[in-house]
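Listed next as C-alpha cells is one chain, alone, in the form predicted on its own.
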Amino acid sequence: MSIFEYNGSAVVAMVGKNCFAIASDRRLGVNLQTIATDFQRIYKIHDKLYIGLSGLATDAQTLYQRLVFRHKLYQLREERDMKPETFASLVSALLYEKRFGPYFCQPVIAGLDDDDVPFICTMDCLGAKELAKDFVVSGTASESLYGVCESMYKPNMESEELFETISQALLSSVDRDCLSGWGGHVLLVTPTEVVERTLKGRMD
C-alpha cells in the first residue's frame, strides 16, 4: 500500500459562477482501522483562500503550519492578503524545496482573487501543478471523484447549485471507497460570504 494511501482521503474544488466550494471527507484511518470520524481535512488561509490536504495526516498537518508561518511573513511584508495563483507557486516551491524527502500531500488550493474570479489548483507531493478551470480532485477517492464530477459539473453555477453539485459528487464517490468517507465537510466561497457546511454519510 502506497503511504498516500495509509490515512486515506478524498479532497474536492469546484468552481462556480464568482464562488467556490472546496470539500473533503472526515476520515482517518490507518489502512483500514478508523481512528476518527471528525478530521479536518481543509484549512484555511484568509477569507477567500482555502487549502484541502490529502495524503499522509501528519505531514499535512507539518505542511500547513509552515505555509501559515510563510503567509503571515508575506502579510507583515507586504501588508495584504496572498493572491491564490501567488500562493500556489509559494506552496509548489515549499514542496519541490523538499522533493529528496517529500512531505507526502497532494494539496488542492482554492481562492478567489481581487476580482473575485475563482481560482483552483491541485498539485503532486513534489509540486508539480495542474490548473484548472472546472474541478481538481486529490486522494485514495480520486478516480471516482473524477468519473462523477466529469458528469454533474457544469459551467457557471449560482453558489447553491454548486454546493449541491459538489455534496452528490463527494458523498457517490467515498461510497466506492473503502479508505475515505463518514461523511464530508464542504466550504462554500462567495464574495461577500463563507458557508461552512458537514454532510453526514454512510458511517461505515
Second form
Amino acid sequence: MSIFEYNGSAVVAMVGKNCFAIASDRRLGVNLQTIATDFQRIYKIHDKLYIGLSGLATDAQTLYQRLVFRHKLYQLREERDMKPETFASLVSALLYEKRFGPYFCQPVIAGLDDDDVPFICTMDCLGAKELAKDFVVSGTASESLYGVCESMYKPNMESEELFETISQALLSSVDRDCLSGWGGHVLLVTPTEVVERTLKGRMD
Amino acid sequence: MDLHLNAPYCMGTIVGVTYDDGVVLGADSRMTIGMLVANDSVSDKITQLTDKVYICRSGPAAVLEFVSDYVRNILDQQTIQFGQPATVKATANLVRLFSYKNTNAIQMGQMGMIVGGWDKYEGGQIFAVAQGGTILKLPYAIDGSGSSGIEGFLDRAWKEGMSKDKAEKLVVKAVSLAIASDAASGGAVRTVTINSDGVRKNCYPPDSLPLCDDKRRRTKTKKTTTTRTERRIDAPKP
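Could the form predicted together with the partner chain be given as well, to go with the form predicted on its own?
Next comes the full complex, and the chain you just saw is listed first.
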C-alpha cells in the first residue's frame, strides 16, 4: 500500500448557490487496523475559509499548524482575513517548497471570497492547483467520489439540497472503500452561518 | 509476496467454534479488490463440502473457490464408494493436502481455511488449515485479516460445553468486533450451525450487529450552528 493509503481518507467539497459544503470521513487507520472513528480532517482557517487535508494524518496536522501560523501572521500584518485564492496560492507554495521530500497530503480548500462567491480548489501533494466550478475530491476514495459527484451534482443548489447531495455522495463512495468511512463530517457554509453536522454511516 | 492486486480477495474474518453438540462457523461478507470493496453484503465465505462439513475461506477468492469445488468432487466420489458421508477429519485432510502440495504454485498471498462439521464418530470438530498446509484440530479457530484483533477476546470468551445459542452469539460478537476494527472485514455476519440434527444457516445484516452503532471511540457529536455577524476590519485609510 502506498504512503497515501496508510491512514485512509476521503474529502469532498461542492459549490452551491452562494454557499459551499465541505465533507470528510471520520476514520483514522493504520493500514487495515482502525484506530479512531472521530478523526477530524477539515480545519477552519477563518470564518469563511476551510481546508480539508487528506492523506497522511501526521502531515495533515503539521501542515495545518504551519498554515494557521502563516495566516495569523497575515492577519496581524494586513489586519484582515486572507482571501481563498490567496490562501490557495500560499498552500501551493508551501507544498512546493518540499518538492523533493513532500508532505503526503492532498488539500481541498473551500471558501467564500469578499463578495460571498464560493471558491473551491484542490491540489496534489506537490502543490499543483486544480480550480473547479462544481466539486473537488481527494483521498483514498477519490475515484468513487469523482463518479458519484459527477452524477449527483447540479449547479446552483440551495444549501439544504447541497447538504443532502454531498452527504449521499460521501457515504456512497466511502462504502466502497475499505480505508475510509465510519460516518462523515459535513460543514455547510453560507454568507450568514456555518452548520456543522455529523453523518451516521456504515460502521465497518 | 506477489499479490495480484486486481484479483478479488475474501480476506475478512472467519471463526469456527465447537459447542456441546456440534460446531458453529461464522464469517463476515466482504470481498475486496485491492482496497476497493467489490462485494459487501452478499458474498458467502462458508461453503458446503459435504452434507455436514463446511469450509470457511479466507484469502484469494479464485484459489479458494477452486479448492472447495475440487474437494467436493473427491468427497462425492468417496461417499459413493464408501456408502456413507465423509468424516470431518477426512475432509480437512483433503483440504490440507491441496494446500500443502500447491504452496509454491499459489503465489497469491495468505490463505487460511477453517473446516468444521459433524460426523457420527467424533461429533463436532473444527480443523484449522493454515498457510502452507498445517492442519490443527482445535476447539475454536479464527483466521483472516481481522482475526488478529479478536485472538484475545475468543481465548477469554470461549468456554467448554456451551449451548447452541450461546455459541452462535459468541461467533456473531467475535466477527462484529473484527468488523469494527479491521478495514478488510465488513458487511453481514453469516453463521452455519452444524450438529446431529442437521445444518442451520443464519445471516445477520449489518444494522443488527452489536457494534454497528459504535460509540466507544467517539467524542460527543452535536450539530452546531454558528451564526456569523459581520466582522470586517478595514485597512486604515491613507
